[in-house]
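What follows is one chain in structure tokens, specifically the form predicted alone.
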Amino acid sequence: MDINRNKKEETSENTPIPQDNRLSQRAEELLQKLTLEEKIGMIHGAQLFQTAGVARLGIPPLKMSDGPMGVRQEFLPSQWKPVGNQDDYVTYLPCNSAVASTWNRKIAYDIGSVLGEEARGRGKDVILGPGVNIKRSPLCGRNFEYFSEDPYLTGELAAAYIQGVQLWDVAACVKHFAANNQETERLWTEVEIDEEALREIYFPAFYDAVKKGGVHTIMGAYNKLYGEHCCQSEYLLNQILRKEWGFDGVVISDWGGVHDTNAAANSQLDIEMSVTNDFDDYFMARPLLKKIKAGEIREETVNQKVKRILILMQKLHMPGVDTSGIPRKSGAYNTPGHRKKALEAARESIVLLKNEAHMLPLKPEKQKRILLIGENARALHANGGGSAEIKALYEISPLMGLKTRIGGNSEVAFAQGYCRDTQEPQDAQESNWQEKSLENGGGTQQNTQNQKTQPDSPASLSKKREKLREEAVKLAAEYDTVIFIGGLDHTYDSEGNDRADMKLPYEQDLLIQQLLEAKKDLIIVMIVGSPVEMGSWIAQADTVVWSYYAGMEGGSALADVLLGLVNPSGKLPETFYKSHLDCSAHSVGEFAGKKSVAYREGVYVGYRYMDKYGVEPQFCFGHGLSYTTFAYTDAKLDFEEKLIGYMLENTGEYDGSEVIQVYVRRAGSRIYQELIRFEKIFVKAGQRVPVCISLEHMNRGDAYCIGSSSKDIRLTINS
């Protein structure tokens, strides 16, 4: 055989050009036609979400927007002013946190797809989502945005959202890359971390996003790490993102995250964006211009960056750069199908805490008179959070959701319970918190700034409440069933804030001690972004559910749960502690306040800290119950091929899913047990199926412990 004959045989013009070698090439033959302006013009903003694009070779901008719970509404090009228009209305989706307490693959690739088509289908490019950061604290006001704190169960999900967004040629942007975890001083906070817990704890999720997700963008962070802002790190984008993890794609810096040119045109950054209209001012703008003219920077700097930009409108099938031949997807957005996904995924997200004295479900034919309590049963939280707001084409309440489900036979009535210290957040049609939002070094702890304060004094609010509680308690006596539905709302679950302390605002606690001494059978609701305290009226509590903000069908889930139409299968995807002083961000290492940060709890984050040091926490991670009961019996496992098999039976009366928990507890580990697989599995009410779980690493000495939480292990398995 004539092996040189056959190598020119496979290089032959009639053996298509590879789709990377064929990407690359088009983008030097455009590179080459390009002038130092307008490359310049393509690696910075030239409006608030959009880049310069090149007229003359066709060249189109890029078109990003915020979005990790739906496409954000059209501001002007230079003012955080919104259009106005009445087409900017979209599906609104649960956040990243109700997508996690689904622990579903499926549901997070859905949603993705969902927020993919939308922001092709409202012309976008780049989707400024999912948020991976791990949730080290229970406090940072972002944590709604973020799915969890196991990197295994972020990344997983992670992986399947942005497969789910960039399904429909658009770019998912993974964000903040990387320790990025509290929003006070969130500009120039310096994180001080070993290697380790970056690499256990911080990193693996923003890598099972390359790797898995196949992400084609990267935000960087605002914080400093090892010295370096994010957006500009040797470190992490050249060191890591690129020569270890073999990153090819585009790296977007958050808005306002770049502070020099030198640092930032030499580092491994692609576009810079901020919130000020000085677009020809940003730092890789006229300034990086005049550098590279001076002879202080080489343009291949620019070059390599505008080459990245253009091989990825290719992946996106943009037209005037690319020559594939395939029609670019055109989106849609607001479909039946959307909502429908959206309430699929809001129903799965529900978490029930608890239900010792089995009232849930309702029944609905028995339910003639029902009293709803409490601020959060009529809110709506779509136009709030900051970068996170919706302008939602609807939004259903629980309230809502309630009264639409179960009918015209039965009584559902309200009662406020308590009152906010704010009015409304501003409406999104008012709102330009953003062009503030680099001041105060980008954050602060209980920030309500930006909201319209009432003109009530604390002791007139205190009076206020005092009367609004008297009405609801004296009202719960004439009730049949009475559902307090609280929480938290974006005054602090919010961009820029962080939380002081865990503890339930406007008066709660108070109000849920009173309603349960009056009525026994209390059911409590709680709508939240993050975990709250409820030390002082948890053990006097029999039924508890949870909700993280779960989009514009939360209300109709939530009522589905509620009168049983849905079995709940969520679980927990963080520690639900007794107090932030528990959690070991505080208890070991630093949060907030300080210019520099320590993480001196290094991989004892959540449950693993929990675990190591015995500390009870008032829900374990992946706790979760069902209106059913499950039975795990007959584990084996087969160590050569790496399997574990065992039988699930649902004991019970109703249908419904479990989420298996596979950790693993390693001969001579400093960590208890780590997370290492999990899977959501319908069974029929009586039904048994075989589960078999395969594991990519197994060794000697081992244990593996399945369960239905952390802290609920039904096998243990010794390899």
Given for the second form:
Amino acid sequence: MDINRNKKEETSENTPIPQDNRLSQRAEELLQKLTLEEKIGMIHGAQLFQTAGVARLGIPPLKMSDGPMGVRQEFLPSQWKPVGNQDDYVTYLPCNSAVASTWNRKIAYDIGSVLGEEARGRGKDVILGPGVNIKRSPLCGRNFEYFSEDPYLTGELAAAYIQGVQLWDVAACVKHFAANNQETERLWTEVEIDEEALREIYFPAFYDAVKKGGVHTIMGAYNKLYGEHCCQSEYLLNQILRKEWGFDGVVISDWGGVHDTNAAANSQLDIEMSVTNDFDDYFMARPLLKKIKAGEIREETVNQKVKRILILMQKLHMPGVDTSGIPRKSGAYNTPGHRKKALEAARESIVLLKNEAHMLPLKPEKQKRILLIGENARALHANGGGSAEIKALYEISPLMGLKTRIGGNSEVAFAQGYCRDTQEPQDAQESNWQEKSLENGGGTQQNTQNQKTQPDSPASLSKKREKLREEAVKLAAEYDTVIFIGGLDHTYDSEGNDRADMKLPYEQDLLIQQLLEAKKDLIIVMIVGSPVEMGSWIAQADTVVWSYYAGMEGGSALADVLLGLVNPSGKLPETFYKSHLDCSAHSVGEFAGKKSVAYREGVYVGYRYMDKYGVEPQFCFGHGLSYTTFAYTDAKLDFEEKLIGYMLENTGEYDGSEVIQVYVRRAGSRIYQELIRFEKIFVKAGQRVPVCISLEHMNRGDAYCIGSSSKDIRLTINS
Ligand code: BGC
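Given the form predicted alone above, produce the structure of the same protein in the form predicted together with beta-D-glucopyranose (BGC).
Next comes the full complex, and the chain you just saw is listed first.
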């Protein structure tokens, strides 16, 4: 990546205000009529998820909602209590890590479009997603909400996703700007990082969201950077976002991310939101009013913010403000079409990690008796994870998915195999963790925050698990096909909560080892939000399937892949380390520091570090198998036209899609290789198709490596 890519593109020293004269004039016209009090009302939360409107002028409030996996349930205006409606169930979409593992821009666009249409259907103006923070460490509790460790993959998918959302006259809100890569002490941690790493690794996805995605709003991050809180940072908001990138949309704080009236007012933040209900006492509420009246802060700072909000309202065609005559689009939620999109995305997101004995796809006509073992075979995940929680219309578990596909002629049995620490389901109805999130310093690293009841004692849990294990192992011997379905849940993958390590919880390693001894051809399926250690059993396992939380149709999609109704085409959007200690954030830098975290690894994040220092991952970035095989031949390069071409042949027996990945190895670069292009290409069994890739830049001496993963490079062409 060109390190100067995001540097000083905009030369204007002025704060960007959209140039569209009509929008600007209308905003000015309204601005003239507003009192200072009314203007102040528009730039801070007047409820937990909305600002104040100005009824006398017909200006509506701006209504916001979480989050990336669907539109969150309705909350009371000033309490973190769900209203308890029966009409706010929604389509539960695959999490962003799942979207990323499709490596498919069209899927990202479709998921964004479902989210946008549902947000509109629920009467929202701003949907608080997507999250595009880089997966710096596998332990960050919110990784499931983020796309990838790679800035290019993240930026490409986020831009498509945003365009999908904004199709519906709803603003996407890309978050959390910037360097927000851990949950531990998230409100206060200061990130120590050099600017080069910011520009190469942590900024590009935000830049792409602005430039390619045309995102209307951006959310600041909780953490500090260069001595400033990100939500009121002169450096991030004024210098980078407005002046360098020319962003003229609306900047919204994270909830409780503002800490000072002067800094917030003078920064390019437009709207302050928080988790408390003392709305008039927010920093950009009464305290700001007083300071303006006392002449300490110029009213012009508020005018600029209000103007941007009024322009946003026009872009969304909000009645009362917009005079274009274009009616605002109406939305819809829970449509059959939305569920179909959720299913398609889930199907493409599943990653086949290992299939050495060709156990998959299953052949139900031969395998009449199937046993699923493990809590995640029946667990539901929608209703957890923090602000990304979803009140799903329904969620198909793997057990349900398989039964609904092959019930009748095949027996599909279930054994629990292991249990969670507490069997109490995550109950968002009673959850008010967000309200308390300002008190506890904003994050932990003990995986305890989400436990609603005292777990059983370790001794009794251990006994219980031993019994479940014995039962499962015994039963396994009696079935033709045994599928272990385990992994994580939102006790581990959660906002406000980093994991302590990558180990599988609930004694699952022991269970898997014993199952493998009893049943060599065990199929292992992981349902997760982030990578787990596999070292104690991976060498013995022939078959491993990976699914990030894949939404309401996740269980159906998994069944389709297991049964071969869908040929898997997902690829890992992140490195799977053998242990978190192999990840550069831990081996070179710091993670989960309380006051500060030193990003000493700089630009060497994910595969950039592994490749450079020759550290072997468990599974590399970009890995993912298919039921078919692909051959790459006849590479050509046209330097003048900046084109790379080759032939891709499906040499197996199944139709399938391959994600072709182009990495550049730049002459003289300190980075070994970087992803610069990817495409997902469908090829019928036995067919051969030409592939042509056009590049923006091509430099003499660079090598272009085309592969099926970052380590499975099939063709290398030198320019
Ligand atoms: C999260 C944001 C979220 C906001 C509103 C914060 O705690 O960091 O991602 O959008 O709450 O729920």
